[in-house]
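Have a look below at one chain only, the form predicted on its own, in structure tokens format.
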Amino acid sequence: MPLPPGPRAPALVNLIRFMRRPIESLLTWQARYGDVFTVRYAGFGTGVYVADPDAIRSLFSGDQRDLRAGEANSFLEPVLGQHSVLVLDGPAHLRQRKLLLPPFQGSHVAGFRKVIREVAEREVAGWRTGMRLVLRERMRALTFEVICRVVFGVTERERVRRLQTALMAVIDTGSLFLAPAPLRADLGRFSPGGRLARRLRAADAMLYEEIERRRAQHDLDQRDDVLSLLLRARDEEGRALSDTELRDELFTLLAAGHETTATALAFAFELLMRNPGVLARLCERLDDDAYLDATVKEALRLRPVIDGAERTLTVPREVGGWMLPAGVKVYPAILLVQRREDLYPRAHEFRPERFLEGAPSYSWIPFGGGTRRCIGAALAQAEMAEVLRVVLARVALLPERAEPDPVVLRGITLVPRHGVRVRVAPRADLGAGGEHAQSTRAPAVS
């Protein structure tokens, strides 16, 4: 079966171009080849991007038996484990998902907001006028502590520090996850694979220790952290999660819910600094939950952390007017569908107001969709909203760079190349127009 047209450059050239300029590359290919196009990447194979909302709806809401999303994440299995909801497909995936969902819904997420505010307030309390920060790094520290308290139920500073040391050592080896299997092999203490294996053993020891400690606590039934809720959870047959399953899901929640939220927050602050009018309106309406949530959604629309979801076809299937063969990877193009001019007029502009009246179906999908939609989506949005509220109420942030931070690909996520470097200024110095008295108007981000 012929595949849709796409760039004819060698696969390695496509990969390098995409890693260096992912947003520009995808938008250029879409403009040239349409809403369905094929790209060949060195190391990742051939994939078909789909930026048509109707086709995406079919992929997310139709029969899922012929689609494999867990298979696409199989390279994460050595770290996340074989029971991770990210690497499973079929009935096994649905079982894990049903057990994981309740702690991330409704009243539980509402209760987590107080914890998020407390962590954010403690972080900002350490910022001083004139201090220079790399926002993505500060947000990583903040979101890790949120994960420790919300997911692990750990509040003691020393235990948080030990968890951070052990778990972040593994997360920071992320580039090795994408390497061929021989390079990940444990060839001794000085090999990359050996270093990763040691870090994994240390992290696993910490996770199993937390599971054992929590199970032994007398107030387990009264606790509302995610680990306690998962220890009490039972599937339809009355089975609890094993310690191995708990370990895998805890590591997954950390990997998927910590780094990505930190990056999304860095992007959100970057967009606000480059759009002083929006910043001024938000600072005046920090108690307006609707406008704050709209700002979060608009930031995730313009700067999704993942450029596309992924499904692998197990049988031939019609997608966006093309009959695609089995084995092809299909990418519902998050970044592209969220920038369609017919769905989002003046799509390159940062305008939260557009979300005060909702969004077109299957056109806002930063967390994916269907039965694979990110379990922690509500928590991530709540975390972003509360952190923005706390920071903007207390300080002004000035960009250190004259131009917006370029977006690049690291691992499998889109990130600001320089981490969004800022200088802290007094909150009172933010003028009515959203500009700092000592700054000049910065260009809007496209």
Ligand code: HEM
Given for the second form:
Amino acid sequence: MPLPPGPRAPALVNLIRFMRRPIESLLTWQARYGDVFTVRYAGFGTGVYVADPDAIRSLFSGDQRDLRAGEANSFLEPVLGQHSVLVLDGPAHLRQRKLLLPPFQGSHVAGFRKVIREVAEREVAGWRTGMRLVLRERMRALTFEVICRVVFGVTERERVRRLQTALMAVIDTGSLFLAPAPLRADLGRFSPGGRLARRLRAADAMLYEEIERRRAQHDLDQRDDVLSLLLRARDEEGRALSDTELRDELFTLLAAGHETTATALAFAFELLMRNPGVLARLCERLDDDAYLDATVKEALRLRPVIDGAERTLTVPREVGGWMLPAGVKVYPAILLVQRREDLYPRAHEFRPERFLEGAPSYSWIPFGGGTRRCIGAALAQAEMAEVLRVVLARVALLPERAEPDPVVLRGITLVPRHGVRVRVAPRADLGAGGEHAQSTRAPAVS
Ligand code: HEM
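Got the form predicted on its own; any chance of the form predicted together with the named molecule too?
Shown next: the complete complex, the earlier chain at its head.
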């Protein structure tokens, strides 16, 4: 079965090109080969991108038995564990997912907003005029604390700090997860694998300690942090999650939820700084939830943190007019579908108003879709909205770089290469005629 056409460059060239300039590469390939194209990547194999909204919808909806998604994340299993919702497929995936979903739904997320505001206020209280910040780093600290409080239910600062040190040490070994198994092997104290194993043991010990402490807490029935809700959750056969399952899901929620949200926030601030008109409008309407949510949606449309979901076919299947063989990886192209001119006129512009005017929600998919759709989507959007609200109400952020921060691929996510470097200024600087607007030389690009 022939695969759809795509770039003919060697697989290593495709990979390097994609890592350095992911947005431009995808847009160029789509312009050249259409909405369904094949790319060979060194080390990651061959995948078929799909940027047609109907084809994506049929991949996300309907029977999922012939599509695997967990398999693609199996490289994370040594860290996240074999019960992680991210690495499972089929009925085992659905069981974990059903147990995990309720704590992340509407009413609970509404309750988390207050905690998010408190964490954001404490963070910004430490920012002084003239201070230089790498926003993505500050946002990482903030989103980590939010996870600790709303997911793990840990509030004591010293415990948050200890958890942060132990868990970040594992996550920061990140690049090793992508390395071949022999390189990850524990070959003694000084080997990279040995270091990872040691850090994992320390992080696990802390996670099991939190699970134990929470189980023993007398007010477990009244608590609404995610861990307490998971401890009370039962599947259809009345079974609770085991401690190992709880450990694996806690690690998964942290790994999937903190850096993605931090990056999305850094991108949102970057887009706002480069679009002073939108920034001024938002600053005037910080109490307007609809405009704030539209700004968050527009930022996630133009700067999705994950450029494409991934599904592996287990049987031959028709996708976007092509018959694809079993074993092929298909990437529903989040970035490309959100850039379609027919769905989002003047798609390269940052214009939150489009979501107030009724932009098509079925093609807005920064959180993927179907039975694999991001579990933390509502939490992430609430977090982004509340952090923007708190920060913009208190300070002005001025870009340190004249040009917008280039977007590059790091691991499996798109990130601003320099982390969005800013200088803190008093809030009074904001507005169309202020220092902020003058320092903004270039509008948002690509
Ligand atoms: C802006 C921030 C975030 C973005 C852009 C994002 C994006 C995504 C995407 C694209 C997927 C794959 C969906 C698919 O394959 O169809 C995913 C899955 C997932 N996300 Fe997120 N995510 C974010 C924040 C979070 C947060 C805050 C949490 C939890 C605390 C979280 C937990 C998960 C989990 C557990 C999955 C796996 C779901 C499954 O396989 O059933 N994410 N996310």
